[in-house]
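Take a look at this single chain, the form predicted on its own, given in structure tokens.
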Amino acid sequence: MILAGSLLLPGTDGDRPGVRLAEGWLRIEGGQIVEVHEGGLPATFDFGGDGCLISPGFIDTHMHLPQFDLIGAHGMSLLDWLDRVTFPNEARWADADYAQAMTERVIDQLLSGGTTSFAAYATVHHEATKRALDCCARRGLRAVVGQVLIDQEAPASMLREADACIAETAALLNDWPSQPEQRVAGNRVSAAVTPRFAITCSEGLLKAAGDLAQKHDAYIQTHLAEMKPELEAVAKLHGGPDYTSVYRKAGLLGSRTLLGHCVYLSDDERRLLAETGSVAAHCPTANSFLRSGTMNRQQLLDSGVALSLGSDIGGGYERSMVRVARAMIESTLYAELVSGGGGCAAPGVSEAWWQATAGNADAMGWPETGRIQEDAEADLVVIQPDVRWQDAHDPLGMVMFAYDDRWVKATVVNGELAYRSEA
């Protein structure tokens, strides 16, 4: 398979990271990019052409796969959220079946929006974490998905013993391992280990949690500093100097752990993220919507803290990741003007398309995706947008704040068509 257009190639962005335009082509050859050509169109090509963007696959860092069904449930705040609307959606993957064609329909629009690889919770239900797993590999995307751990401060509903779900989890990391060596050839699925937060997981759960994602080297996802009245409560449950310490406590903090959201976060508890090399997932479509916060991200990048992108479907309500880094930047700037200017310098455009694609692969711990470059996995999107973009003062400017997911021609996943526009 060939694609041609503008390139999108690793770059800079003045002293940070960032990608760069060519036009030129790219070959494709089992599931992986053989050649990248910059100078010119071929004579022939399977999909692009003249006007279009070849970008990588972008890559969510944080997403809930069974929440996609309740983007805009406006007017609450996190906590009141998760038990009006949130809970009662989930409750619904207790039908396997019902889990499983979600995942499908969900999998349907994140490639038609050029999303090949990401991180999601699933529920608490063990056979529906089973079968969305399954769907991903299936669908040959690159992915991590956990069994929600959850054992107090909820409904009903979503409370499990938590022996029974750490033994579940533990049978999804055996049959889904972290490590390459231990899949099946071609699959590039993991589980992870997936507290929900530290609200609604005991000490013993998280705990647990802790030492089964060590002994499996797993992933492992939860939240973090979300929101004041979560902190709160956070104290009064575990106690601890912070919130940060009490996962620090219970051994979740590590280079595999992604952290969603991190808005109030000490000046101690970023050193801990640093020091330990945890994953802070800016979710800046969430905080917004349900009136979270504003992260200082240059903060975090100051002290040292890796960071990720994520949309928080449903809590963002952005299913590209266009937009979400788009709205990375327009966050960054209100949190710089409500400063008045102390350290928080807004990323630029470059900057943002690459923390979509390579900055969140890297962030996550693969180097093989998310890039355009020869032997790097074949994750691709062809964009054809209808605005004069290669004429404008900033190309990829233009393509980012007028950014129509219509525009989305051809997804391609692991060297394969996976999406393909009727239109």
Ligand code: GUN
The other form holds:
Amino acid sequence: MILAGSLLLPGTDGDRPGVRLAEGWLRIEGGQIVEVHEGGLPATFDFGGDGCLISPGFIDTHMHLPQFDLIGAHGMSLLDWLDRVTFPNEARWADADYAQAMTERVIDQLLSGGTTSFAAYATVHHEATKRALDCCARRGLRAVVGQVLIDQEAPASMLREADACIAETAALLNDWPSQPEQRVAGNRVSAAVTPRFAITCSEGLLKAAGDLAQKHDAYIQTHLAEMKPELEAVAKLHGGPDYTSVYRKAGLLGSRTLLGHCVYLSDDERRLLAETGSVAAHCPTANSFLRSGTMNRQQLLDSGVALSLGSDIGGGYERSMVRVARAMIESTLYAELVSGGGGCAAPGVSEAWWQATAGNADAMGWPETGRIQEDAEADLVVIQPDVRWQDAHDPLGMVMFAYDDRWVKATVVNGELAYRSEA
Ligand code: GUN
Ligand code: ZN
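Based on the form predicted on its own presented above, generate the structure block for the form predicted in complex with guanine (GUN).
Okay, now the whole complex, with that chain kicking things off.
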């Protein structure tokens, strides 16, 4: 398969990583990009053409599969929203057939938006999580999916015994290991240890989760310091000195740990994240939608914390990672404006596009995807804007800020055509 157009190649954005545009084409064979050529367009090609962008597939590092049907429940803050909207919706995944059908539907939505890889929460239900993992593998995506661990401070429909849900997660980790050499060739799906957050997990459950993840060198996903009342509840339930230390004591920090939000962290907590290589998953759309606050991206970067970007559907409302990347720029700009700060620390468009692709791949420990280069996995999106972006003052800026989902013409996953627009 040959894709041609303006390739979004690895580049820089000032002294930060970014992407650069270059006319050219690439050839895919056996799931990989085997040739990349800069220069003119070839005489024949399968997808793309003049005026098209060829981007690495987007990577979403924080979202909830069962929450795609509750997007837009506006006007509540996190803890209220969990009780009134989220937990009742997630209870539907007690029916594994329902969970499977929903996951198929969600994957259709993701592919039509150009998302080819993700890290996601399922629910507390074991069979439903198994079905979700199966779906992701069957559809060829690169995915990390976890059964949510909850043993306190939640409605009865969400509560599980700690021992039982740890045993279930252990079984998932055996079947869906994180190490590629332990997986069947072509399968890019891993299970993750997924304690929901410190409020809904006892100290014992968190510790068992940390031990289990260490034993399997598994991914860990949880939420950290999203909003102020959450911090107070965690301090009451788990004591001090701070929220991040609750996870450190349980052995839950490390380079495979994805921590959603990280809005309210002290200097000590940022240092702890940097020292352990833990990843702070920035979720700008959810942070504004649930009125949680604004993550100070620059401060985390300056502290040496690894960052990623996530849609956090359904606390977040944008399914397209291009728009989430745009929200990352906007939220940083607003924070600057509100604080009356001096120099503008907002990332540029090139860095934002990098973050949603190669940057998120790096945060996940996936150097083999998220970028257009020879030998990379062929996870790609063909985008055909209907604006005259190539002549614009800032071509990629025009694509990002005028973005329209209808521009996604084709999505390639692991070298196979996985979505094609009818239009
Ligand atoms: N904290 C615990 N659970 C959730 C969730 O589902 N969404 C968000 N945004 N924060 C959480
Ligand atoms: Zn979340």
